[in-house]
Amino acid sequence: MKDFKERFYEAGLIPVIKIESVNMADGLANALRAGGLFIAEITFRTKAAPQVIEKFASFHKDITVGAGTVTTKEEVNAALSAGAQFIVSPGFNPSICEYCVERGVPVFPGVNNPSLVEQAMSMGLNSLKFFPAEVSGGVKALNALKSVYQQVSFIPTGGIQEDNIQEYLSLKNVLACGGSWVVSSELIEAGKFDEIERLIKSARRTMMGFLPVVSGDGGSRESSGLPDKVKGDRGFIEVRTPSLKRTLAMLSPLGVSVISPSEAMRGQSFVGTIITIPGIETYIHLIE
């Protein structure tokens, strides 16, 4: 089974969500789906969080649930009981962090300087909440605090937008970012489901950085320096990407495939693949 790491970098995106009614919780689910996240943080700042995060738990299964917000210990417990499977908090609390720890509850906790990060690490925690993001220093506070704790990823929350997170996940020690514009609690009250769905995907693709570079039949395909293995009737497109590595992990739940020996090269760095993804009749040629 994958850990929270492994599906935080995957998703890329954490949607940080506040939701009143328990009402609206199956159709924002299915606009997560469709628009394929399958990771929620549910926020303690309405009454009905705990119903919300039973209805994921219950219903949605396929969607990891965690709880975000979370300020006592009488919130975690709430959140574990409804179901939750990881625990965010604003800040960085002790006591709560010390609870998540001793039950074995994966717990992210919100810091944006040396001291808390050390504060974290010297309870195990590796991976931690970066807020509030953009007004604590943002990307270049997050770069100068990556050559000192070369062993923490971060996941930084508050001010993310679709017009700037690509500039955080480019980072390499950004595990992934939390943002509720995709989200947003006036959406979920309208019941503007398709709105948060084409959100979602219009922030996925800003993700990937997907600029199509060419595409075309087998004719065109014998100039492309593509390998005889994919040469025939199935089309191809070549798409550029600004992390590979990070493109085929958010991929991978599509059930992506590598075609061999298309992965090159350049030097030590991992540049280029050909891929299929299942449903899809066409080659894509990935490069970085």
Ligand code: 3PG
Given for the second form:
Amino acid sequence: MKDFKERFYEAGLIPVIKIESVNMADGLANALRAGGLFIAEITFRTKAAPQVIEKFASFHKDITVGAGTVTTKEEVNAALSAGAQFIVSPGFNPSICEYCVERGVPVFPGVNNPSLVEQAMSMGLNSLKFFPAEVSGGVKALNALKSVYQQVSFIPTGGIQEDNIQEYLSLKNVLACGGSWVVSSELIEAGKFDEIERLIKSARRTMMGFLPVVSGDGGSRESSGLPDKVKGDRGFIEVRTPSLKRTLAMLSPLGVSVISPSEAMRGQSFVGTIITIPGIETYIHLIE
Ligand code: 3PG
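Form predicted alone done, so how does the form predicted together with the named molecule look?
Every component of the complex follows; first up is the chain already shown.
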């Protein structure tokens, strides 16, 4: 089984969730899955947190669920009995860290300066939340820590959005970023799970520059209106580009064929075109 470091790294984004009612847990889990995120940090900022963790742990086992904003040992116990697989705290609380380390529970305390990093390291912890990221110096601070603590990796959280996530993820000492913007409590309470899915996909596309859309998942807004054969057996890859025209020109030596002209997508909030390239057995949906 993959360790947490690997799971966090692969996800890139850890959704920090504040959820008031367990009734919304299934809708949220489905939106995370449809968006392509298989990790969830359920914060102990609501009474519903343990029930929601339990729901994820029992019925959505494909999603790695952990507890966030854990500030007492009682909350650690409640989180673990509900089925939480990891613990995140906003700050470095030695008694919570010790408690988790003794029990072999993966714990990610929050730090934002060298003294705290060293205290965490002295307990054998080398994957740490960097909180509150933006107001603690953000990318510059993480760069400064990188030269001194080469064995430590961070999960910056606090003030991270789609427009700055890539900057953080490009740092070698960043494992993943935490963020609540894709799963805001307002959207969860209003049951706007389509919007949550859209925000997650949009964040993932920004993080990577492309997004795989697997068969049956024609649900992304950009994919609506695509010919059925493109949504067919295997799915396709959505790639965002600053200029469709230039991309097509750059790909022309590869023998690119345009299946659906850009005009087909006009009238929506973007311009797109579907291409195939000989030898590559999938469709590519270019979106400008
Ligand atoms: C947290 O609990 O880790 C932060 O409140 C999340 O920060 P954000 O809301 O700025 O993403």
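Remember, it's a predicted structure, so these values are computed and weren't measured experimentally. Residue numbers count along the first chain shown, from 1. In this text, rigid core is short for the largest set of C-alphas that superpose within 1.5 Å between two forms.
- For Tyr283, the Cα coordinates differ by 2 angstroms or more between these two forms after the core has been superposed.
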